[in-house]
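Encoded as structure tokens, the following chain is the form predicted alone, with no partner shown.
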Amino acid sequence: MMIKEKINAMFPAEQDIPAEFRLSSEIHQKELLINGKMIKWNGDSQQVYSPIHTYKDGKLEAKLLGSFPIAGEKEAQMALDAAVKAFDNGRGEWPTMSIAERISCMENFTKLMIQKKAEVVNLLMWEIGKTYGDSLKEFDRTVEYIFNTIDELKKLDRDASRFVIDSGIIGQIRRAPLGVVLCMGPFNYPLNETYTLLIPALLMGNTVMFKPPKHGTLLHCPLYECFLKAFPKGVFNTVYGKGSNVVPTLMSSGKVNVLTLIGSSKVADQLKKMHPKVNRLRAILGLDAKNAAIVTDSADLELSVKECILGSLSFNGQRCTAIKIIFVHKSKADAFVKRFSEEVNKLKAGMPWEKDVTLTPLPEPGKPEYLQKCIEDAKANGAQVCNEEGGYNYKSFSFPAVLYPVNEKMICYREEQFGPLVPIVPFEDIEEPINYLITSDHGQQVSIFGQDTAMLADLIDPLVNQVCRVNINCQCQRGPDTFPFTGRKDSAEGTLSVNDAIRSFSIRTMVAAKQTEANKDIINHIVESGESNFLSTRFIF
């Protein structure tokens, strides 16, 4: 069967759906959390609809999976007001609790997570097209992050745990919370990467507004009762509706302490203007990139052609970590294009939950159109599609397109992509895709692949300083989580990681006092007594 006759095949009938992967209901999610309570929601709703079609009564049709409130600018106050007093400036119940209190309501939280995970991933696969297998991935990461998570805070408090004494003084150096974090998360990873932040973000006593992504928002409906059970009132609260209608009411307010994002370098840019005290913002953001691979002359090619395949279409190439643009040295472009085609055509397209399928329906409504605009764009530029039905779509899914040669006249060649469309440049000298790196508005990561060890090493050296992950001979990624994650330019804001979250979400604070006999007296009350949570030397096991 040709591959234009298998995409057009592959969206089932409902009775051919597993019965393990069906959905036993539509989810109409009517409530809104908001200060320790689920609040009733009767005003209007957006539908969510699956990127996977199905058949019924011989009709394909987008699947309906439920709907969530389009809430405004009061419900936004309601739950910017619950966290707010929440925080109570830092006097509040949840930044004033212990660590091992708070990690004890995270331990809580984890374990009524893992109730729900097969609810969860199903609904990872139904809401954005991820496959069964990345999905399952998916949960388990970020339960194994939230563990990670909690061992390096209680390593972190063993250490702060003691007094330092220098020049007279004797201080007590531990972190303390920040205030209110309003956190957006991202649709293609939306429970890992949004509990990357919202992990961290709780566990060191701030207060959170959480905007769920636009595609991927019914899977967090399991879990708000989870948060309701494990933490105080106001900790965690949820805003809905258009993001341009809601989120100004509360960064204008000045009452967000920091903004958490994983999307759009220019939303980010408006939503930190809105703010009327931008030095009083903290700002952890996941922006845009546009990771290149370079396949020197000396690249082994089928080890490139393996790993670009994984790092530009894994997920459909809908991470932020895709390599999306690939330059290869003329001496190896042809080959390589040829085997890169080649194993594209060889990878399966079908539905999430089919064994070894990892091409899949995209979630983005507007996206197979955008992406066939790209390739008339290259076509009209001098490119070609060179691997057999690329860029061929139906209904929701999209064949990719491998594009060569590309130039800088296509909109390909600079412009994030966030799909499957691979541009591909030949290059004869090793300053063309450094000046590219050095004059992108990007600098997350890059990959090169060579086995000359000396050209390996000319390439570190200056691309070290462009962004901010150099990967040899491997596609670009984000794990494993202990690892630092973060960009430059318009790539990135803070540090994420287990160990560099938990600082991004904390600052620095400190109990210092002149080393008198008086003083010493004060603070070893104050410790014995075990009156204080900061001022304190217990310890964590």
The other form holds:
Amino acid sequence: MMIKEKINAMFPAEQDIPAEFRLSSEIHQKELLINGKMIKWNGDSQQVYSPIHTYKDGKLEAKLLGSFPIAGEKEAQMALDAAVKAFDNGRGEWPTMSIAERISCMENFTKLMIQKKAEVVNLLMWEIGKTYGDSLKEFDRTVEYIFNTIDELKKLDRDASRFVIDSGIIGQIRRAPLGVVLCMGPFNYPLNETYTLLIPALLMGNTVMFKPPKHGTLLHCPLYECFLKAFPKGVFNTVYGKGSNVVPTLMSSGKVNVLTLIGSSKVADQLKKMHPKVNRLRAILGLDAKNAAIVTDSADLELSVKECILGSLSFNGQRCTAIKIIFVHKSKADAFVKRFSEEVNKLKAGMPWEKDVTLTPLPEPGKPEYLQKCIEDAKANGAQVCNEEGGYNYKSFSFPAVLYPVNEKMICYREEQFGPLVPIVPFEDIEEPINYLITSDHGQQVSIFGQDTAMLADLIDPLVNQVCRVNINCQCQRGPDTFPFTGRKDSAEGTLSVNDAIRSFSIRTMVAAKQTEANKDIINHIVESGESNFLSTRFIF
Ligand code: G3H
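For comparison with the form predicted alone, would you give the structure of this protein in the form predicted together with glyceraldehyde-3-phosphate (G3H)?
Whole complex next, starting from this chain.
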């Protein structure tokens, strides 16, 4: 079968979906988790359609998965009030609880969460079209992230379970919570990336308002009962509704202490400005990126092709860390484009549950049309689509387009396409890709390919001051999660990793006293009585 025919035949009839991946029923969420209660919702609902189309009575239709509440300002205010009350100016049960007790709540949550794995993984596939393998990985990586964060917090707490004495002052320094956190995750890693914000925020003693992403929303629903069972009331609250309607209510209240989101820099910028006292707001953000690959003349062709395919087209290019533009030295460009195009056309398109599938339907409505617009624009400015059927769209599916030679007049040169479109730019002088990075609004990562060590060294030194991760002979990526994940310019604010995130969501705070006999007695008494969770030398093993 030709590529086009295969694509046209990719969507299944209901009876062709393997039994284990069928949805047992639609999920119509009619409740909001606020202040430790599931509150009935009788208002408007947003219907959720899958990017996966199925045949019904011979007609191909996007499958209805369920619906979620379109709540309003009133409910957002209720969530805010609950989070503020649970924090209670730092006097609430959660922020004053010992770290060991907080960890125990989180462990209980994780135990409950693991029981929901099959349901969440299936919804990941249906809601955002992520392959079964990647959906499983997303769930497992999240659970591992939670355990690793707990371990890291234990280490941090052990180090803080002692006193320091300097210049006649005795001090105990710990990390304390910041307050009320508004947490919003992205649609491409709706579970994992959201939880890499949510989990450290909670563990550090903050209270949270959680707004689910616009796609990958329903998969959070089965997990709400786990939050309900594991945490004190008001610690975790949901916010539903149109962002432009409900989020300003929260931000303009001045009661949000931390804004954490993975999304667009434009939105983050607007939200920060809504806070009446910006200095009281901490922002922890993962934002736009347009990571480049630079394939130099000494690069191993096959290795660069393999890594650039992975980097640009894993999950259809819908990763913030994806390689979104490839610069190839002119001496290698023709061979690279040819081999790259051949490899793209070997990728299997299909349903997320199919074995060895890579290319799947896209969750964002209008995305295939946007990609088409970029292709037409590139063609009008002198590029060609180099792979057979590149850019072919069918319903929610778009076959990857390899565009070459790309130049600065084209939309795809600067815009973050966040989809299956690979712009390739030939270069003669290494200054060209370096200048591209310098003049870019983004500064997350870069991948450099080459075997000439002197050339690589020459590139590394200027590039580490442009981006926050320089990958040698491999694709860009966030993991492993112990590595710092951040960016310069419009790509990020703050640093995330197992280790960094618990610091991002807390502040160093200390108790200090002059080193007098009387003060030593007071401190010893408090420590021995175990009456304070902060001033304590208790050790978590
Ligand atoms: O969307 C951005 C994700 O953080 C990417 O994570 O590089 O591990 O796929 P990853």
